[in-house]
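Read the single chain below, which is given as structure tokens and is the form predicted alone.
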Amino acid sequence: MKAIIHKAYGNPTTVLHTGSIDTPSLGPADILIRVHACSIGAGDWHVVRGTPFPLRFAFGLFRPKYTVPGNDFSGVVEKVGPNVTTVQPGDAVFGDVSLVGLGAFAEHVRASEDVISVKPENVTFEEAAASPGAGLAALQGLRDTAGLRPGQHVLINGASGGVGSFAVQIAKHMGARVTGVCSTRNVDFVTSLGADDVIDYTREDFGQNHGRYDVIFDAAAYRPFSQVWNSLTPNGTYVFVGGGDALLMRTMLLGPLRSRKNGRSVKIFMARANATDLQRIAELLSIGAVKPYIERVYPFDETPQAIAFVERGRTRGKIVVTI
């Protein structure tokens, strides 16, 4: 089959190339799925840099673990194993393989029942594509990490982004009051994303907007928690998603002692692909109450090219490459 080989970490561009490889063999629980489009995310291309150095550790320490990268995808199913029970050959089917080989930048991607969900009939491949790890992202951070219930005011911050913009529909499907926070731009676009206010950050700091959050969804930190920590109500929580290295870092050794010292509690959170969550951003999707927003679509040959285009930042909603 066709698919995108990583063997060495850096720039996307150069060390990433179109090849030919083995069809994945299935296992008794396995499925293979003929891949119709994948989408890029942040963690795309953390892999394929290899940065920060501790994601090595689960990736590769010295050379890319995995041949073929990618985390989302939609596709059609085409064959299971004997103990597959809840898809058959035929389907459409969407997920994040990220918790289990990776290998989405490919013609056939091999997944499990619990990293896929059926796609609904009214959503498109790549509208599917686009959604696991941004919808996933914004779900469990704000329903599991934030505890975010209905009438609470919550701040997104890279509102324009994949996650954000997933977070600002979810959010108000779940009966929050939204503040997006991106440039100028984006303003309208986040405002016809539901958002209640919108923030241009180039025109106003909102870690000026004391005690007014119950929750800050951080999915672009640009500065310390410490900077923003007063923007919170007195029992609020800031959850970060995104953001610098260093930042994360950071927020890791600093943010449980920050969090002993008043009601306020910092939290780090990372997506984690089910079937259950899968079938949920299924269900949004269908009663469109969540709808992705594709900036652009890359030819499979350019996929290197996508990987580049996202790390620049300043991604509105998500970019997917086709097969």
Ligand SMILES: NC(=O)c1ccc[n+]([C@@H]2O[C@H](COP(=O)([O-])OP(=O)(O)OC[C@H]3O[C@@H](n4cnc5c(N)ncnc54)[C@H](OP(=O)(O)O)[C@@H]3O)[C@@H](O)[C@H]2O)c1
Given for the second form:
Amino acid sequence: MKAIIHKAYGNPTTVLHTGSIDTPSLGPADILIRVHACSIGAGDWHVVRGTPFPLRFAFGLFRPKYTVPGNDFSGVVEKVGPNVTTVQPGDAVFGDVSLVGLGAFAEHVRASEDVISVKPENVTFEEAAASPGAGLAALQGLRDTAGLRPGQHVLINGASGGVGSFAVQIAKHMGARVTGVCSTRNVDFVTSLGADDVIDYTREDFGQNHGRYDVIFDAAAYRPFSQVWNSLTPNGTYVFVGGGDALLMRTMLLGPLRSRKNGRSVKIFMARANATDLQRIAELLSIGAVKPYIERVYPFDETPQAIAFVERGRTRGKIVVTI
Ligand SMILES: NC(=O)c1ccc[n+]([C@@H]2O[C@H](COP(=O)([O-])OP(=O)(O)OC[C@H]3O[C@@H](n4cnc5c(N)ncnc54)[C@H](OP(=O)(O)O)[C@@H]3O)[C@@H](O)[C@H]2O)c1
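Could I have the structure of this protein in the form predicted together with the named molecule, to go alongside the form predicted alone above?
Full assembly next; the chain just shown is listed first.
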């Protein structure tokens, strides 16, 4: 089968190439899916670059452990192992293989029942492929890590990106009041996602404007949480979703100390694929509570260029690759 091959860490357009490899073999609990589309998130360029360095403990210390990268996909089940009970050949599905060995940037991907969901009929393969990673991060970050409740006020920093655009829509669906933060060119886009208020970060600093939020969901954490600490309500929660590598380390070290001294808290989380949450995302897509915005669709052979595009950090919504 055709696949994107990853044998060394580095620049996506230099180290990745299209090649031909064997179709994955199946174990008793495995599912073979013919991929229709996959999507790219910030995590993909980190895996291709091998940065930040601690990521290599999971993905290969000196060279990539997994030959084919890619987490998020949609497609049609082609074969199932004898222990698989929830799907059968011909079912349209979508999922996230980040916990089961990657491999989505290929004509076929191997998955298991706990990292996929059936694709709703009224959702396109491109929309479904755009949804797992960003949807899981938004859902688990807001619901489980922040404990967001109806009526609370949440600020979503990085509201125009992949995770942020899902977070705005999911937070609205959860009954929260949402303030999105983005640059000037994305203000109308974030408003169209349903945000009640939008702050243009090129004109106004939410850390200095006297706004108070029950939750700050930071998907563009490029400054220390201490600079936005006073923007939390007395029992508010700051959630570090993603941003600068050094800031991640700093938040891991200093966050618990800060949290103990105050009613306010600092939290970090790592989204994990599971069938229940993927089914929840499928429901949200199917009822139209969440509509993925796809900025660009690339052909399969241009997957490295698509990853390089996302690495610029300016993507509006999601980037999808079709096969
Ligand atoms: N914790 C987890 O489980 C988890 C899961 C998935 C992703 N992540 C992390 O979450 C972060 C976001 O991922 P993503 O896929 O959504 O990234 P992305 O789509 O590449 O984000 C791009 C967006 O970020 C916005 N942005 C850039 N600088 C900004 C700033 N200073 N303030 C506000 N917005 C800014 C850009 O908008 P403008 O062009 O308007 O600036 C653009 O729309 C990444 O660090 C990723 O690694 C974490």
